[in-house]
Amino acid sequence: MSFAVSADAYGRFMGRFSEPLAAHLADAADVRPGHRAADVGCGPGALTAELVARLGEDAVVAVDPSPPFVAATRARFPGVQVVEGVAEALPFADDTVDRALAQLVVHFMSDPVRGIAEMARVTRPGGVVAACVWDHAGGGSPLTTFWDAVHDLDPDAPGEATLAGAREGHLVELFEEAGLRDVQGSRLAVDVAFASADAWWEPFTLGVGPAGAYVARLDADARDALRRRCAELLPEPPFDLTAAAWCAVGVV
């Protein structure tokens, strides 16, 4: 997989989910005036954006191992604190933050217990902790038509369910692995809209993630055969797709 894309391209392909997701976080967070927080795995800014609304620039953190989200992310917020890091080895002091919070990464951390544990260690004691996951194995998920159309083409591929975090009660699981306290367990919902299934598709075509990944080791004529496909699997057009997401807080 990779995510050593431009911040445009992410922003195309995951961006129209991420960005209202984000307000579900925060508020599942309990994120208001007066707290300091962390965006852990901030991408090109999509939560980061919604922190900074709620609480001013100067309250915000963030952290990517990404280059070019981290310069993304600079350059929307020149007054937050935007560094180059890895979950399971935050560049923050110890209770630091009243809130902190990941975004669409627990699954793509090495290590999630260690990188949930992490966040814990950078939140002072009383704080929360949260994280989202798409709901990739229950099928809700914004990439469950994807990965539906590559398994009817190619059984074997891998897709994203077995990732941790992706299937209902594991986020809670690796929170109280991780130490944390009164972890509670939701799911988070998004509505998107979409003019056409090229619309749809053209964000898979730019290396974005697995799914990007996937599609940019097919030669052409597979790439058509499965974007014809994901067009057939796809609601008449236009439509609205539903993405759902595991939640789960946690107190420090």
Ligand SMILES: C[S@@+](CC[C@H](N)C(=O)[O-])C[C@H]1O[C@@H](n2cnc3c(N)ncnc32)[C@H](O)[C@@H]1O
The other form holds:
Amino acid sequence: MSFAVSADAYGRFMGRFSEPLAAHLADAADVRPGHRAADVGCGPGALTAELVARLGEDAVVAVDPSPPFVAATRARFPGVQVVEGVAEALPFADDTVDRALAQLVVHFMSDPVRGIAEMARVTRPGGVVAACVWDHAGGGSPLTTFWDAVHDLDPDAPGEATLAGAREGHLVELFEEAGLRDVQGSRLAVDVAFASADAWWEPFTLGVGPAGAYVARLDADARDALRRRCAELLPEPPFDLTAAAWCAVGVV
Ligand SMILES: C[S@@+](CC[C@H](N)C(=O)[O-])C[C@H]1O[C@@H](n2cnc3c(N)ncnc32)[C@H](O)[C@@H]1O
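Now that you have shown the form predicted alone, what about the form predicted in complex with the ligand?
Below is the whole assembly, all chains and molecules, this chain first.
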């Protein structure tokens, strides 16, 4: 499982993008003081931190299947109930939160419609479910340069473009299939600064997610060729990368 990694490795790989993204998702879901919220697929707590800042630890629950991420989020927020589990069978009772959010998780669910329907089940009637997935299909993800370089060298390699919610409009379709009402789609974007191509590349060697798992399978020569191809595709350093995610928000 490519998320059985340390919170530090995740933070260096994806946290640099998902931490700034969290405020945008919480805004899209209209998370306000007085709400109770669930963070589904919390990882090491990028979105949990945003929810805690808005609502307080007592008003936030979180769930993730990765034991090191559950341990990291529990240690970071001792007042948050953090449970090991999956979206498709949420370990929370019906109608117990006002907001259920999943940041960068739907594309990893084994059954996305069931996972989103579970988020609706734990949310009270009139409450809101929200999720976002990087725009892998449209070339707007933080991993676009990586997968472009991979496919230049290895055209048959897998990627993330065909995953659930990663193309325009698909997350909205999944929300409607899961029974949510008044579903609205939008696009969220963050800018992240990099000092060099090496600073950008190094976290790909930490084994995080499908990209890290792909690098881990390469021998030293293939890995070096991929690193060099990525450097050719990246802007001249220092550079900023804009990463965009498709977002859907629906009412229970
Ligand atoms: C890209 S990370 C996102 C973590 C965090 N939400 C963030 O924004 O940084 C994907 C997370 O989804 C979790 N995950 C994978 N499959 C899941 C499922 N079926 N239900 C809930 N979470 C899942 C992984 O363990 C991982 O923590």
